[in-house]
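Just one chain follows, in the form predicted alone, and it is written as structure tokens.
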Amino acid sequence: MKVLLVNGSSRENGCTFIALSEVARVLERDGIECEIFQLGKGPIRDCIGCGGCNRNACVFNDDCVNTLIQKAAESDGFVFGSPVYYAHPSGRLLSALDRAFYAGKPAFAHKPGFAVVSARRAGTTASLDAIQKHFTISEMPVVSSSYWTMVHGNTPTEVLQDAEGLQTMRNAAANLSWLLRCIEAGKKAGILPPQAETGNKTNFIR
């Protein structure tokens, strides 16, 4: 089993990385392979709603989004991390997720995951909500923890002092590990993901 941890911060070894690393330690302890995928500092296009996303790829191939979709297809679970800017996640993460989930939804469907955010002080729950909406429209089980999955600190050193936040990361990771093993056992028992109904779209304009 493999979990893809996506770092939506342009600071590759910053506060968000500390939170993701704490999650990865628990998963690797349980024998689950982990990869931290850095969105990096380069420009990431926003979705333009062109409708051209097909074959599990975005029409734009000049940034990391199609690589993200490919890695997602090879993964069994996910953790998406972001710093908090103006009470919302990083724009680069939201742009990447919008395009990746539009173009590559099958790579994420029925695979569990959760979001983590880092903040100096506030805006965390709004940021978690914005990220996790991608999960709940894509048939992903959302993994919970003993508190909201956030860490606080203005620097990586301060985040390492957030004992409760890091504990929350570990508990979320343990729940993800448990759920991955449950899903694996279910597949071996012949329990497959359900097929969603399609075709009905309500038009609210009368």
Ligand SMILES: Cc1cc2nc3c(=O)[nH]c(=O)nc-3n(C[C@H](O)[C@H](O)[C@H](O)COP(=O)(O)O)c2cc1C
Second form
Amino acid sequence: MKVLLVNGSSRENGCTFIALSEVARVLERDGIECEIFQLGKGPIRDCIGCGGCNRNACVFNDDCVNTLIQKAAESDGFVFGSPVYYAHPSGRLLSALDRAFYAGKPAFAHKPGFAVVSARRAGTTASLDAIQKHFTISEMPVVSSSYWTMVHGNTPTEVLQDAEGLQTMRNAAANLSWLLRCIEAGKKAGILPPQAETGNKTNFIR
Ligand SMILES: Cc1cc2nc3c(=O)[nH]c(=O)nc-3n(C[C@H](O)[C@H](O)[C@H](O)COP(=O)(O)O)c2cc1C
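Could the form predicted together with this ligand be given as well, to go with the form predicted alone?
What follows is the whole complex; the chain from before opens it.
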């Protein structure tokens, strides 16, 4: 089993990375392979709504989004992390998620995950909400914790002092680990994900 942890901060070893690393430590303790995927510092295009998504790929091939979709297809669970910018997730994470989920929804469906955010002070729950909206329109089970999955700090050193934030990361990771093992046991017992009903797509006016 593998979990993909996406760092939506361009500060590759910053506060969000500390939170993701705490999650990874618990998952690895339980024998689950982890990869921290850095969105990095380079430009990431936003979705242009062209409808050209093809075979689980975005039309744009000049950034990391198609690699993200490929890695998602090979993963069993997800953690998406972001710093809070003006009370929302980083633009780079939102651009990557919009394109990856629009072009590559099957790579995420029926796989559990959660979001983590890092902030100096405020905007955390609004940011969690924005990230998790991608999960809840994509048939992903959302994993919870003992508190909302946030850490506080402006530097990695400050985040390491956020004892409750790190505890929340560990509890979320333990719940993800448990759910992944339940899903695997279910598959072995013949319990497979449901096939979603399709056919009705209305835009309120018809
Ligand atoms: C452009 C920008 C906007 C920010 N906006 C907020 C904010 O709205 N609320 C907040 O608490 N911190 C805000 N911060 C601080 C970061 O969220 C905080 O330092 C975070 O832990 C950085 O994570 P990172 O090291 O993983 O990038 C902002 C930082 C930047 C650069």
